[in-house]
Structures are given as structure tokens and as C-alpha cells.
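Read the single chain below, which is given as C-alpha cells and is the form predicted on its own.
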Amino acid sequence: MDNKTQDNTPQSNAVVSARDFCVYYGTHKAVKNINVDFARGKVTAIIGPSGCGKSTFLRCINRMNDLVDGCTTSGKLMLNGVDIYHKRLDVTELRRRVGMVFQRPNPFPKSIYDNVAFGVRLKGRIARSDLDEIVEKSLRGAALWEEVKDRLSSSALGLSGGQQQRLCIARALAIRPEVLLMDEPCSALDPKSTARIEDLIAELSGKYTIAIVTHNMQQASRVSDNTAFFYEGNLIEFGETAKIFTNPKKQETNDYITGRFG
């Protein structure tokens, strides 16, 4: 994909659009002009050396990098056509709207009840037996739910990893977001805990729009349906994974598919 595009119209079946958008840190400018679209129901995998620029524009999808100081935009970053950068947006909206996973787990000291239903507390008053189907139902969208359905209220803290992991997933899902960003979330697990949040990742493609950074060549091609990568903060290639991954269009791109730098 040309980043430099005279078309500033998102895709019809985009849920998140870039359009010359780039990010600065003070002075240096990390992310530059980056022009993409990420499809409905589709999972997008950002891919690139460290430092690349990859996870600061998934940080900016919601607005993560607005904790970060001396943080600026420019250009336009999109969620169904709405700018997310707007001065009226609603950023608490938003992060409702766009859940995210990092890199190492992170539950909160809570129950694994607890940790799930944190979110949806948030928004107000439910009934408990209403609290308990959102509970369940996001625990079992995660695949944890047989894990832990006789001991949801011990402590989150006492899971696994990888089961520290897929808590988290489920604690996005809880909230009913619409994308669900994951920031190399396999990184931290051993491989039979990275292959069962491979598999959950392909459960949940086509019921969220899901963007996943990783440096995992390998994982990239597994389950992602497009690839984004990323060099020197520049968005150098973007299109189907197999067509990335098989019949690249830059020499930039191949060389790092095949292991020459990175």
C-alpha cells in the first residue's frame, strides 16, 4: 500500500483509518504519515523491529498515549469515520469502545469475578444475575471459563500466566468493545500458553476487529487476515498476510520477513 494516497475516504468496511497521521514525542516524530485501513472483523498484524514505531500507533487507537508527555498528533486517526482525536470525543467512550491487552498480564489484585465484571461496574448499576451471564459469557468467549467456573472468586493473581492473560481478554470482552488492540500479549507466555491465545485470537476474528503487534514472524502469519509493517516509524507495506508474507511488494519487507535485519 502507497503510504502517500490522494483518497482521504476510509474504507467502506474500515473500522479504524488512518489518514497522514503521525505521532511526535516532543521534537522527534515517531510515526510518520501513516495512511491504513483495518477491516471489520478482521485481524490486522502490525509487524516491524523494535523501535519501528508499531506500538505507539496501536497505543494511539485508544488513546494510550495521551498518559504519555510530551505526546502529539497530527493528520487524522479514525474509528467509523469519527475522529479519535476530536476535542469533544469522549476518551472514557472510546476505551470502552476499544479494548486492549498488554504486553505482560495485568489483572488487579481482585477476584477472578472481580476482574471481570470491573469494567461493567464502571458504567453504572446492574443486577447481579445480569453481572453474572457478562461474567460467564466473557469468561467462555476467552476459553476460560471450565478453567475456573468453581473458583471465580479467588484471586486473579493465583492464575497462570497464560490464564493471566486470557483474564484480561476477558475483561475487554466484558465491556463490548468494538476493536480489541493486543500489544504482543504472547510475549511474556511459554508455547503452550501462546498457542492457546493463538487459537482464542482465531475464535474471536470475525466477531471483533482485532490489531495485534507482534515480533513473532511465525504467530503474524498464523492468525492474522492482513499485515502492517512497519520500519522507522514509516508504514512501508500493508495487504493480506499471505500475499506479505509470500510475494511482498517492498525489498524492505522481505528482507525482514527472512530474517536479514531486525
Second form
Amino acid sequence: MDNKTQDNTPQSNAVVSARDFCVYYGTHKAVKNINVDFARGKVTAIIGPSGCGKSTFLRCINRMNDLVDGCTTSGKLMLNGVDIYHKRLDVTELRRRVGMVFQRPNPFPKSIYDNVAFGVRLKGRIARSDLDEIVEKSLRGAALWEEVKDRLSSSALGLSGGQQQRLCIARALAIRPEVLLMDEPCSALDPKSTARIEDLIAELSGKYTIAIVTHNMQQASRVSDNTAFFYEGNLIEFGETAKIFTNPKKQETNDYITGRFG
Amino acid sequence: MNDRSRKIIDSSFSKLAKISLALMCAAVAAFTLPIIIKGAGAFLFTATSEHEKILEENFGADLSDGQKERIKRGEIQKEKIFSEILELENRKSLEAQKIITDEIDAAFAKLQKQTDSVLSAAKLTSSKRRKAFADISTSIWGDFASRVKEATQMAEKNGAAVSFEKFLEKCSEDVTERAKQYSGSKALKAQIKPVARAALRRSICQLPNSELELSRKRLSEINAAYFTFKSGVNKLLGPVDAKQKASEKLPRNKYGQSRMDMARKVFEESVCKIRVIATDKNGHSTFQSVQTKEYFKGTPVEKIFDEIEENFDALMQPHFVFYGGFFTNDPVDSNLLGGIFPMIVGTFYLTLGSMLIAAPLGIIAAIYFSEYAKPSKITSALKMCVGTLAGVPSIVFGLFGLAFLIDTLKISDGKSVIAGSATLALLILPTIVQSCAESLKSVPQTYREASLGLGAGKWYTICTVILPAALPSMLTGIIISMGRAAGETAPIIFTAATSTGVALGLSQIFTNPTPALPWNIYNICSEHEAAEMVEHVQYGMVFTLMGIVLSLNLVAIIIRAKLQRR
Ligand SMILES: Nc1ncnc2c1ncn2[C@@H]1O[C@H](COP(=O)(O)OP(=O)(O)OP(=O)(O)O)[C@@H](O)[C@H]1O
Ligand SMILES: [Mg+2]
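Can I have the other form now, the form predicted in complex with its partner chain, not the form predicted on its own?
All chains and molecules follow, beginning with the one already shown.
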């Protein structure tokens, strides 16, 4: 444990803050006593060897782990100072504010348009013209508009993997979340698609608070402002990306980013 | 394992698989081809002119001029045969009858004369007198008997067996009556004592009657043979005249054969061959099948037979038809005429009814199992129950339907469509639950995550993402269950099926039982009084049922392909 100096009040510009946050799968403790703040409008990269609990932590931020039987948490995880695991919290409302992009592109087997409109329609009836506008804006935001504007009504499953992933980003953007969680969004993509998505993240930063899990050190250093290094469920080091990559404080961090393990 | 042996195993396995596949295909073909070919024969066949006549008189079909013309052509030919038959039956074998009448008169004249001479001979002891009377009767009736035989044979030859048999019957009464009169006459009474009179009467009555009786027996055997021939002809060509047609109660007897294949069969089995009673030496009577042509050799019956054989096509007027009414007409006279409309309607009612009950219940249960139920002992117990239910024999469901739905819940007074549908629904429910749960489970978890991740609720996710994605394979499962419901027999025996009846209206489904294909197939194959006459209907029904089930499966395939393309 590193974060001995426990500070229970989140920093003023923190959107997501964890305090002594643990996650258990049954009795197995997968994430251990995390204390971290994700700053507003910043991109935070989460790195670490496989199985260290990156996904687990990320999925807790919009409570996707509720789907996993036997997954429990302790400690505090807050969104804008509100406890995410509070009993009376509206989970759907939380998920609308915290969008997520998964490792594998997972568009619905519906048209491209319907995919983007899905989350918007959830909020209730909306005029067709307004919906059109939101869809276009989201697709432009995800840098996909030019490629699909002529085939909005064709199936999303006909898109390439990179396009599908950008569609999933557009789908997440369409409901204007505060936070965007990305779990290895480029791991199934070729370098060109990866580059596009990295550009996209760069464009989105500032407007959205983004947390991205990645195994690609270059990617982490390119796109993120801050980096968190996880190891065996612990948060080993957290700080500005430039500092972590040039001058890590911990031996494990250094070993990991120089490729000695993981 | 080295490379060589791996190759040998691979190739021998693929060969084995091919052989077993080929065997399977061959078995399916061997099973379905006859059904398809013979089943198609129920509505595509060579008909006779009777076919249109039946359609016109029973189903109000409008006949074209050509069809009317054809019926007329056939009728003219039949008329010839029928008039010969009628003439044959009415013919009086006057010659033969005259012989017998004359014989009887002569016999009684002789009797009187000889009795007188016996009586006038004085002082005869009673035993001598008895003997004398016996001698008289032998001398009189000896001739008489041989003449009766001769006349009988003559009548046989002329084909006048019917009228002559009746005539002989009358003669026998006549002789007895005259003998009584004679022996009781005043003149005789005065001369002999009662005892002697009785002896006289016995001796004069006995002999002729036994002789007449023998002839009558012979003639009645011939008559019986003739009537089997005639009923064969009736079966083939229809009733001989309007009077007979009106007197027939069963519709099947009002018409000749309407299909050429049946006509040939009837001709070979009931016209070419007849059943006769043969009495052996010990007096035991047995039925025997003999050739008509041999039995009636040299008689007018043979001529009629030859005429039918020679003019067979002209009589039947064969022509190829498509009988769409097989699917839309009600059956007449236990399916011997008409179509299978009520059975098709009944099958649809039962199938759709069971679907309307089972599909919603099954889908709801499947959604519960795959989306809501947390893994627990109760859930797995429930799943085991569903699995067990799926393995319960269908006859048990039938009994359950009768005992619980009808007798306990009283959802209807007796068998009814609704009771049958509910029973079938219970039967297919477990399969639907299982297949739908399986379909829902096979929806990728990523869809759920994507939907929930966008802030959708569980119910919304199920309705807009999971159900649409699972729909094609759910529909496949449901439609295959529907095919099963359409073909199940045991459950509806107890709860819904009846062997005859007309198509039900929608309002009757709560109260009335219905004919339905699976049950009627069984019924018409094993319980039918004339099963060999409705073979085409049997195959037609099986064909239709298979058609319904296969087209349901085809619909499933098409729906799935359509939905998957979307
Ligand atoms: N559904 C689950 N049930 C039980 N244990 C799980 C489950 N998901 C993950 N775990 C365990 O939790 C730990 C952390 O897993 P997690 O998926 O968060 O790792 P990760 O850092 O995302 O790894 P990777 O880089 O390979 O994606 C692992 O030990 C894993 O075995
Ligand atoms: Mg992971």
C-alpha cells in the first residue's frame, strides 16, 4: 500500500474518486484499497499486467460488475462526490453519465442509425429531426460520419472492426456522458484504426473525462494526461503520464514500462 | 499416432459418415416417397364420370357442358347393363313353370284314380292299405320329382332363378294345401277311417315337398351368388334405377366408383369374383370365392359380365382430374366420398390454440430462466421439472387433460377444442421453454453489456435487444414445437378428437370436439368399416399432415433466414 496519506475528501476537480476501494469476486480480492482521483476533462490511462484488476476497477465505475454474480465491493467510489454504490442510487442514471466502450466492438444487430439512437431513445420520445441531429453529431464526434453517412440504415454488423469500435464510441457519446470508460478499445484493431481512435480520444479530451485501459505503453503515453499503474490489484503508482514514463518512482513501474514483465 | 494411421482413421470415418448419411436419406426417401406419391393420388387421379356427379349432387358443383356430356355418355352405357339386369330379374320362366303346374295337376288326377281303386278293393287290412298308399305316392311323385329337377335346371339356364325360386315356394304350399283338401274331402271321409286317412295324407304330402325343397335350396344358392354379383355391379356402376337410388340409405350406395383405380379394384374383387355358399355332403355351409364367369357359364349373367368387361372404359369414362375439394369439402359417409376439410380445420384449431397458450407462457418462463433467475437450488429444481415434463409420454398428457382439465376444472362439458389445445399446450410447453431459454442464452453477453452500459433498464434491454436478437432461433423452436402439436395423437384422443363431424365455427371451440388429422388417420386406417375402400384418403390425410408439418418447418426456416439477413 502506497497511499498512506488518506484523504477522504476528493479533490475539487475530481470526477471519479476512489477511497479505500476494494472489489471481491466471491472471496477473491481482485482490487485492493484503491485511492485515486480522475480529473475532469483529463484522459487517465490505466496500465498494468494482465489480471491485475484494471477491467474490474473500470467496470465498477459504471457498475457493470453488477452483472457478475458474487461480485462485491467495499470502500468508497464516488462520481462527483456521490457514492456510486449507494443503495438508493439510480444505476441507469449512473450509466447514462458514465459511458463505456468495451474491448471488443459490440454494436447491436441493428442499423447504424438505430445503434447511435439507442441511448437517446431511452430518455423518452424525441423528434425525428432532433434525433437525426444528435446521431450526426455523435458520428462526427467519433469521426465516422463521412464513412457511413450514406448507409445509416444498413446493419452495423457490416462495418469493419475499427468502424464498429468508433460506432460504439459514437453510441456512447450520443447520450453525452460525463465520463467515458474505455477498456482496451484498440486491442482488436489494426494500427490505422488505432491511430484514428487515438486521434479521437485526443479530440474528446477536454470535453469528457476519459479513463482508458491499455496494454500499449506508447498509446498510454500518447493519449493520456495521467497514468495509473496497477499491479496484482494494487494501485502502485499514479501521476502525470510524462513523469511516470520518464521517471517512475516505483521499481515495479519501471520494470513494467520497460517491458521486463507483464 | 503416426501420419498414415491418422489418415486411415480420417478417411474411414468420413466414409462411414457418408454411408450412414446415405442410409438415412434412403430410409427417409423410402418412407416419404410412397406417401407423397399415393398421397397426391387423393387429389390428383383418374376419375370416372361418377366423380362429377357426386360433386354436383353433394357439394353443389357447377358442371361444365363437357362434364355433363361425359356423365351422359357413361349413363347410356350403364343403362344398357341395368336394363339387362332388370329384364333378367323380371323374366318369368314360363316354360319351366308350366311343366311344374301341369305335373302337379296330373299328379293329383292320378292320385285320385289310384286311391279310388285301392279303396274299392274289398277287405284290405289296414297294414296292406298303408302299403298300398305308399306305393301310390311313390308312383306319383317319382315322376314329379324328376320333372321338377328338369324345370329347375331350365330356369337356372335362363337366368330366371329369382322368379322361379318364388314360384317353387308357392307350389310347395299349393301341393300341401291340395293334399290336405283331398284327404279331408267328404267323399274320402265317408270311405275310410281317420287313421287310414292320416296315413294317406302323410304319404301324399311328404315327397313332393322334399323334392321341391331341394330345388329351392339349389335355386336360392344360385340367387345368393347372383346377388353378390349384382351388388358388385352396383358398387361399380351405382344403383340400377332411380327407385333403387332413392331406397339406398348410405350415400356410398347411391353412386358407382368415382376413381378409376377403385373401379378396377372393385371390378376385380367384387365383379369378377363372387362369394357363394357351398354346402358339403355333411350339410355344412361355407363361403367360397369363385370366378363369376365360371359359375354363371352359359347363362345371361355371363353375358352381362362380358359386356361390363368389354365396355369398361365406356362405362366409367376415365379422365384425369385435380380434385381441390379434397381439402375443402366435408367428408360424406365415413370419408368414402368427399374431402377432409373438417380434419384440416380441426388440426389448425388445435395447433394454433395450443400455440396461443404455450408460446406466451413458454417465452415468459424462458425469459425468467435466462435473464432473471439467479443460480440457486430452486432454479435448478425448476429446470429439472421442466426437463422431466418434456420427457413425459404424450398419452399421460392426454389422460391428464381428461382427468384434470375436463373432469376437475370442467373447462368444457366433454371433449372440446379448447381442452385439446390446452393439453397440447402443456405437452409442448417444456420444449418451448427449453428451446427459448437456449436461444436467449445464446445471445452474446456483450449485447446485454452494451445496452445496460448505455443506461437501459433490464426490461428495456430484454425487449429491444435480447428478444430481437434471439427471435429467429426462438421462432424456430416454437414452430418446430407447433409441428409436434399438429401431429400429436395421444393427447387429443382423450380431450378433443372425434372421428366424424363438420368443421367447427370459432364459437364452438369451447364446447365441441373436432375431427383432426392425426386422430382421423388412426381412425380411418384401423377402425374404418371399409378401410380398403378409403386407402387414397388415408394416404391423402397423411400427406396433408406431413405437408402441414413440413410447411411449418419451412416457414421457420424462411423466417429465420429473413430475420438473420436483417
Ligand atoms: N467474472 C469473474 N469472476 C471471478 N473472477 C474474476 C472475474 N473477472 C475477473 N476475475 C478475476 O479478477 C482478477 C482481475 O481481473 P481483470 O479482468 O480485472 O484483469 P485485467 O487487469 O483486466 O486483465 P487483462 O489485462 O487481461 O484484461 C483476475 O484475477 C481475474 O481472474
Ligand atoms: Mg481486462
